Every structure is written in structure tokens, then in C-alpha cells.
Partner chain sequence: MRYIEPHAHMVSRTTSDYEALAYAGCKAVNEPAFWAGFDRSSGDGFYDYFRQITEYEPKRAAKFCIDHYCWLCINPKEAEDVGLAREVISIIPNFIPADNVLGIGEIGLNKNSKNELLILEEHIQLAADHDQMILVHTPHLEDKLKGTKLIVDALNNQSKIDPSKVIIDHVEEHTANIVLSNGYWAGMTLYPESKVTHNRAIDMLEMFGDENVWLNSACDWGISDPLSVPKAALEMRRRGYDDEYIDKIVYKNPVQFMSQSGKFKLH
Amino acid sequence: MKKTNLVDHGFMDARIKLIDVAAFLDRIQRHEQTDDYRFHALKDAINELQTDEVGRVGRILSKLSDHSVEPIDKADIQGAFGAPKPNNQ
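Hey, can I get that sequence as one chain, in the form predicted in complex with the partner chain?
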């Protein structure tokens, strides 16, 4: 397999996504909506970006997952929110 320079290939895309995340956090703070649990779930997950061990994606997905093990009594909604509700853990 010929080796592609993956930094050339992906840097600009990663850069814009990172800046977008920063803009999102600023926006939520400027509009004083930081009491939403998802804001804190995202900030907590972002800590994983600063770790040096490969596996950041899996660890971020795990942080944004419901870790309870028993089935819930009833499905009252059909959708999902992207981060577990704090009382769900």
C-alpha cells in the first residue's frame, strides 16, 4: 500500500471541526445556557483529546454512553440525545 500523508489529507478538516467545537462552547456560554447536562458531557469528553494514548474515539464514545445494565421499564420516547441524562447513570 502506498503511504498517503494523512496530515496533509486530514489536518484542515480536523482544524475546522475543532474550531467549530470551540465556537459552540463559546456560543452556549454567551447565551447563558450552560446548565444543560449535554454542555458538561461534551466538556468532560473533550478532556480525552488531551490524552496521549490511542483510543480517544472509543473513550469519548464511552463517556457519552449510558452505562446502566438493566432494560428500562418503558420506552417513552423514540429518539436519543447524544449523552446520558445524569440521573440515568
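Form predicted on its own, following the form predicted in complex with the partner chain:
The text that comes after this line covers the one chain and nothing more.
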């Protein structure tokens, strides 16, 4: 049985996603919406891609997850924001 070349198998898909993220960040900057905490959370998470340590996906998921343990009194919306809000918001 032939061993699958993972680069051949996944490179184009990863390339497309990376270009899509770059385009998203460019749009945010062009429209001067860089003060949004999610923009900063995404950029911080992207830094993990530059590391050579295995476990990037776990560290990125952790950076983009809400780690609070106390329940809130009432939900204002039915959904998620995709990144934890800073404590002062």
C-alpha cells in the first residue's frame, strides 16, 4: 500500500483558506474596523501558525475559546462570537 503524501493531499485546501483569511484581514483594515476584539484575537491566534511546535490547533482553539466558568444571569443573544470578549466589554 502506498503512503499518502499529506502535502499533496492538503496543500491546495490550506492555501485557499490562508488566502481567504488574508483577504478578510485586508477588508477589516480597509474599512478601519481594527478596534474589534475579534480582529485582535484572530491575529493573535494566527501567530501560532508560525511556531514549529506540534499542538497548534489546540493552542489556537484555546485562544479563541471562552474560558469563563461562572454562568451568566441572562443571555442577550442565542449564539457565539467566536472569540472571548475582553473583561472590560
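On a predicted model such as this, the values are computed, not experimentally measured, just so you know. Note that the rigid core is defined as the largest set of C-alphas that superpose within 1.5 Å between two forms. Numbering follows the first chain given and starts at 1.
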item: Core-superposed C-alpha of His9 shifting 2 Å or more between these two forms; value: no
item: Rigid-core-superposed Cα shift at Asp76 between these two forms, Å; value: 3.5
